[in-house]
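First, one chain by itself: the form predicted alone, in structure tokens.
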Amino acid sequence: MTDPRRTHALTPLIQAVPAFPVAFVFLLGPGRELIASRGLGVIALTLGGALLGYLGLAAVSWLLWSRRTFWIDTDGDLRVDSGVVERSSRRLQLSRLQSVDIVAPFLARLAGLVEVRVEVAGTSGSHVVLRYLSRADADLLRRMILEFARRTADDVAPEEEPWVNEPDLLASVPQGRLMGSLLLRSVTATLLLLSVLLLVFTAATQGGAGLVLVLITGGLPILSVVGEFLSNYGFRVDRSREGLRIRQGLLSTKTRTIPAERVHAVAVVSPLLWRRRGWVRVTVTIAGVEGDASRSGPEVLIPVAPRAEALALIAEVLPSVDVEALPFVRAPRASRWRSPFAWRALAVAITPDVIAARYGRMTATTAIAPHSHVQSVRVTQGAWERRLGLASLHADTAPGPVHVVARHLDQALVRPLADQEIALVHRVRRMP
């Protein structure tokens, strides 16, 4: 149990900063004529109005901040009390913990502060955001929450210093490799090529007047690359006792922990233009992450890495799996009529531990799911597949970016494979 406490005292001042641009926009826009009609100094009143707006919002933020406390109770649950007129008390069961992320928004980062996001299994409201804490306090709180979650889930005795844990670096993404991977993506390269062609065509047919719109739309791929570069800048993966700890971001940094037991599926993605360099991306489906706007969205274990380095990371979450040795069974030649470009890449593999599917030509993907996390097994057969004697096998896991789908297999093979997978799922779940 911990004592009730508040976030950092600078929190209200940081939360009130957005009042400045709002006040400036109003006073330089709709309020400008009102100020000018009375013969008042525009600049002086604009600055004064912005300052008053900031102080007003800071006062409201301080009142809310003073009435918000958080602590861990005797049951090992995170409690948050807040509200001025109407008090509310939230209780998050740490035994159902999904993730604890540390995020450093730009303004908070300038003051050396971060926010802590705690997520538990449940509905979209099963999370809290604690703004703002010092980096040291946030790291300590994250370790305490993870330790209390482990205690309540495993019913183990407390340790004297349970949150002392030095991370061990497993992989990092150099800036040059990150930028190269973003520029060599098929989508980015295609958009840039189309932008150049559109630029040339517009200049030849409409002259310089039509180039303004082209330059704006042609800059969208660049903006996409810059946004992802800033988001994944300094990407590194560390091993800790709680799982794989990921840190990323330049303007706004984020630190999150991926427990191995929460990973329901893994995908090794190899875009066409990356293959000569031997680069791949690893994405994962984590239980409880998909479907909430407050969450971080599709999970990337590493955005770009040499294949050997990526496979070593996969071994951290799926230690019993050798991706290179999976016994894939390829789709029959008849599948070329259903998928003429990618049929040679279609395959499925089932081992005592996992089910895997391989698909994609331009973007080759190998998706893997442990039998323990497969929630359902489906066999689908469209009209075209039926005519060709084909069928597809689906191994459904938690919602997320990874989909284990073995497409366009021989229909005589799919039913036995589905029965085998169902039997393995039942066997794994009967094990103690």
The other form holds:
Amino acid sequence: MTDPRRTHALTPLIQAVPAFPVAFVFLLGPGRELIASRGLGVIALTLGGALLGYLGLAAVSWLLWSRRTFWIDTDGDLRVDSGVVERSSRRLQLSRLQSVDIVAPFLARLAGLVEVRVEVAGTSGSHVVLRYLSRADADLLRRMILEFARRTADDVAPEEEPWVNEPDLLASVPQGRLMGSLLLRSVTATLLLLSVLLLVFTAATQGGAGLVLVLITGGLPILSVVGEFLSNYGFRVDRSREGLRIRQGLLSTKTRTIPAERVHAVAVVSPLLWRRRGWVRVTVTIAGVEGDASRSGPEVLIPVAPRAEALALIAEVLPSVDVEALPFVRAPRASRWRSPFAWRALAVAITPDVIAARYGRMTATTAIAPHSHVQSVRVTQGAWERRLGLASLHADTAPGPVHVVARHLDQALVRPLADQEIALVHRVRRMP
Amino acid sequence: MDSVDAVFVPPAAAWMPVSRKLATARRITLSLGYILVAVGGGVIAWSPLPRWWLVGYLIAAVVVYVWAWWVIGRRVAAYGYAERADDLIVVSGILVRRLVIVPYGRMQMVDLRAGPIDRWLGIATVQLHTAAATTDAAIPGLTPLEAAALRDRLAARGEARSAGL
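Coords for the form predicted in complex with its partner chain, given the form predicted alone:
Below is the whole assembly, all chains and molecules, this chain first.
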């Protein structure tokens, strides 16, 4: 049990900071003409207004802050009381604790503060964010919450303490590699190159119309690169007892846990421009959390990593698979008439545990699904395939980014492969 | 039997065919669609367009109608299914041929449905759903008795072998 206490006193000052950008947007936008006609007075007025807005927001925030307290009660529950006009009291049963995360959002980090996110099992109201606390306070609180959870959850055997999760880093993405991987995407690279050419052309001919085009060809990829950079910044994967824990994001941090048994399929994707550097991306199909489709989980296991690192991650979710040693059966030469560029990549492999398919020339992809998660097996044959003596094999899995499709195989092989796969699906299912 | 058919060969005995009434149902739907085609012909006849436009339109319409009639017959004949000990197999298609094998344990739901024309002719469709949206296993053109019995058998087997996700 602890005494009720407040979060860090700097909290209101940090929470009010968003008042400033509004002023800047005004200065850059509608205020520009006013500055031109009235001079510096407008700037001073705007900044004054922004300061006033900031103080106002900070005052409201201070009021909320002063009335918000949290403590751990005698039952071992985390309690959070808040509200000025309408008081609310939240109670999280720490015996049902799922995770305690310490996250440092951008502004808070500047002040050396962090927020603590506590999640317990349950659907609604199972999540509390305490912002902001000093690093030391947060660590202490986390330890105490873990301690109380341990004490109250007497139905859990000591060795099965799910919350004792010392982070165990498996992989992380350095910023330089992340930025490089984003720039080295075919569409982005092409558009940026086009923008440079357009700029040169515009400068040479002194035509203005080209500049508008450059705004689009240059602006769109930059926006998308910046967006993806911010959301994947600091990407790291840790091993925890519940599965792989993924954290990502600069301005807002996202933390997700992927239990290994919920991974339905995995794909190793290697875009053309990444291949010289040996980078790959790993995407996964995760079955939705029951009753909550929006929380179906992240679809990217790692946005960019050297192949060996990516394969080590896959080994965490599919321990019995050696991606480099899959016994691939390739599509016959005849498939080049159906798929002239990618035909050399087309292949299928069936092991006692998984079915894998390889496809794609520009974006070389290896898609893998464990037999235990294959929902049905399909064979298709289009008119052109039939003429060439080819057929395609599909292993249907839950909806997601991964598609296990082996295209344009020798038709004499496809039906035996389909029968073999379905036999394996039956076999793994009969096991307890 | 040539090698093409070997891909879609039935497992043990033969494919269970679907009712020919399915062809009738689809041809009725086709003919209903031709009401719109007839309206189009009327518009052309009324318009000041040269006479040969109408002639060309009618010839095209008749050719398409005959072709579609014939395709429906072949497509219905191409449907087949087989219940094995642990899974259901369905074949379909003529231009693009399809074969889907669904383990009973993976079925999440079995649907039985029949539109107004289907009900009038006395046929129904049994559709299987798994956790994968791409599982494309529907058996149309079953008599209502057959369909209900198949649905119940599938549901019972699914329950017995259910492995969930």
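It should be emphasised that the depicted structure is a prediction, and the values quoted were computed from it without experimental measurement. Residue numbers count along the first chain shown, from 1. So that the term is clear: the rigid core is the largest set of C-alpha atoms that superpose within 1.5 Å between two forms.
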property	result
Core-aligned C-alpha movement of residue 314 between these two forms reaching 2 Å	no
Cα displacement of residue 336 between these two forms reaching 2 Å, rigid core superposed	no
Core-aligned CA displacement of residue 9 at least 2 Å between these two forms	yes
